[in-house]
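A single chain, nothing else alongside it, follows as structure tokens in the form predicted alone.
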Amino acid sequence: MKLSRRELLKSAPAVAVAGGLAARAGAEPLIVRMEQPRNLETPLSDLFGDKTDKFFVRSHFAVPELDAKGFKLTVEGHVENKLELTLADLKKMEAVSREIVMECAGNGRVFLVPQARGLQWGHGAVGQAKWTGVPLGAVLERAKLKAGAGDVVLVGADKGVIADPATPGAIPFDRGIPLAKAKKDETLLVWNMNDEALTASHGAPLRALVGGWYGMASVKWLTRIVVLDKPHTGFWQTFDYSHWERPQDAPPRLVPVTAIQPKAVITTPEAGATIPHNKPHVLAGWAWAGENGVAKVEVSTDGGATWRDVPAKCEPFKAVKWQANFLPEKKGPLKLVARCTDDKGTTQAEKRDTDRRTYMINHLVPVEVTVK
């Protein structure tokens, strides 16, 4: 399924919208992160909205031609009874609706320093989205799982050649996830956004959505469910949005990125604006917690010597929008920065943890503006 007119105009590279299209349309397009595969970023002024065209987009391969009349999911594996599911049978069993945030995993990576591989997202790789479709948890049910099935592989229909380190020729996206959180409730198969249906960028006809998680388990174009009797260990479970663990007992290991971590982002004001000296500005921004609701936010007018509290709380996996008023009474450089805490306790830190490698970045950015 290739992108259609209407979404290449709508995610249309700021060099081309220059030319007049953005004045038309009002708005501010999609920040190009990678032309092909098409990378596209929400820009901070669009954050958390509810149109699905200001929705960040990630593609590891080029867009798969689907039919969507012609479509089928196979469930296969450790099962009972393999099955074959078009879409029609899909929208037969019982539907349900969930707002739920979705992050890629390397969100922030352009505030790495040293600078690390992988798209340089900054704050924009993360959005809440209204999904409907039906609990996975059901479809395995009618698969009838055989004693002892472990992890889920979700297959998609995307593919291509990773050269470093270097795949056995083209492979699908996938990603395995627990058998336990493909049963929750926030685990669907999933064919509308924001009550419409999905677009090929979005991975129409049929996706995934594992809330809480970082988006890379949200697999897209899929096409495919392997139940199995292990852990998975496929490329993008291991060489590829895996961190470093250390046991007490036992040496570092690898192992899958999962939970989306909480954090607090500034939108107002960007990074590099100047404000005006002695006079009243509002700091503003969002904050998420994956499977976890958000407690408290809290923000700093001074680097994070000193911190108070704003009024921010929401549900699991859902986002909240903060606002605080400061008063800028010094003139020169001043740093600005906001941070999280869930509702277990965890609070962004505000260094980070290189085990993480290039995935689940929360730790605390500043940012820098000007009082004049």
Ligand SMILES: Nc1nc2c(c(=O)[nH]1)N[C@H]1C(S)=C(S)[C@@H](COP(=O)(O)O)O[C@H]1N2
Contents of the next structure:
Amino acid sequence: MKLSRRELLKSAPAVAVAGGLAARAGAEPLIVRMEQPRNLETPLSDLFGDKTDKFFVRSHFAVPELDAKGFKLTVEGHVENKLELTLADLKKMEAVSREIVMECAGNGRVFLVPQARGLQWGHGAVGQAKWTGVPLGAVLERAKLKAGAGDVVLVGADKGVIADPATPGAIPFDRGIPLAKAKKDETLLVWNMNDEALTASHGAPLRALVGGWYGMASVKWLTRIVVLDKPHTGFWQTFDYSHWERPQDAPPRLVPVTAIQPKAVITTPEAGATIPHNKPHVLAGWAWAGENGVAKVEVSTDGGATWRDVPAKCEPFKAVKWQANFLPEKKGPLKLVARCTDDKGTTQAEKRDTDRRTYMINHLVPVEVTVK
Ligand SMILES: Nc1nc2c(c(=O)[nH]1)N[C@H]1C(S)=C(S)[C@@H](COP(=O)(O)O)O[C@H]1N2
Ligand SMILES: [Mo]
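The structure above corresponds to the form predicted alone; please give the structure of the form predicted together with the named molecule next.
Time for the whole complex; same chain goes first.
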């Protein structure tokens, strides 16, 4: 694998430095990617920890003020029974807890060349948590869908005006989920994260958690569900969070971003590190593959020329930690790379697919270190 100088310059060092500063400052356990609304990234060293205060935050608008006591979730549209559910109503239903990875569709955007618009996430807009709530499907059953139900639109209580393209006043954050995905076991309405009530920044009192899909589908501050008899064509799945598809029999079209793509990330050593010559060294990181399990992780210590297998497997929706020992036998710069293959046989591509616009970023990102 060959990387241009530009790509090398653009790769991990900037992120590593930002992470280091945030960690040393001590006050904010996360890297601030935007002040208002507050958008926070998990430092590499804390990736996939189980602490909620280290879990990344991605919000498009200010956190809405919602009171758990007066809270109501309405379920309306193409249903026989319109519902108004309090949190207590939901908690009376059969609860489930699941550990599920959530990754922002823009995670890794800082590695795009040329630089793309949007928040410049390093690798840290991803995390795994234990989520507790009820399956969305169980709530839809209570609402009794009419025949011909289509997308289930999850609507957040947060709102704002988008400047470009100018929106018709303030619009809410929302997302339509096809009925088939809405009914899957991994699609939940949750009130607990890591055994504690959701915090305001993660969507209290209730959020959706659409397991295996990028984070934009997991609508926070969920107060309204509208069942349509067709696909939803809202801003957040047409203009934003969409990618190009090239059908054989039709012109290229934009389709909503959905499933998380397989990815392996090296967390140690970090880019820019100096590692000792001829001493055994540990290369470690995490891998995940969304709706699919991780079947294989491979690492390369020569920039992608040769690869070796690392033991790592996990079930769908989860992430797995992996590690490999290696001996840096040559002094000088070294390019470390990791790649993941899911249990459907899909391996991370070496090069960026530009049809994905600025989302679904899982091309290989080498980590450059120096052996001394
Ligand atoms: N209501 C609402 N829900 C939202 C968002 C938002 O801005 N508003 N951001 C989405 C995006 S893009 C992501 S990646 C996840 C992030 O969830 P977190 O902040 O709990 O990590 O929430 C999603 N749900
Ligand atoms: Mo996101």
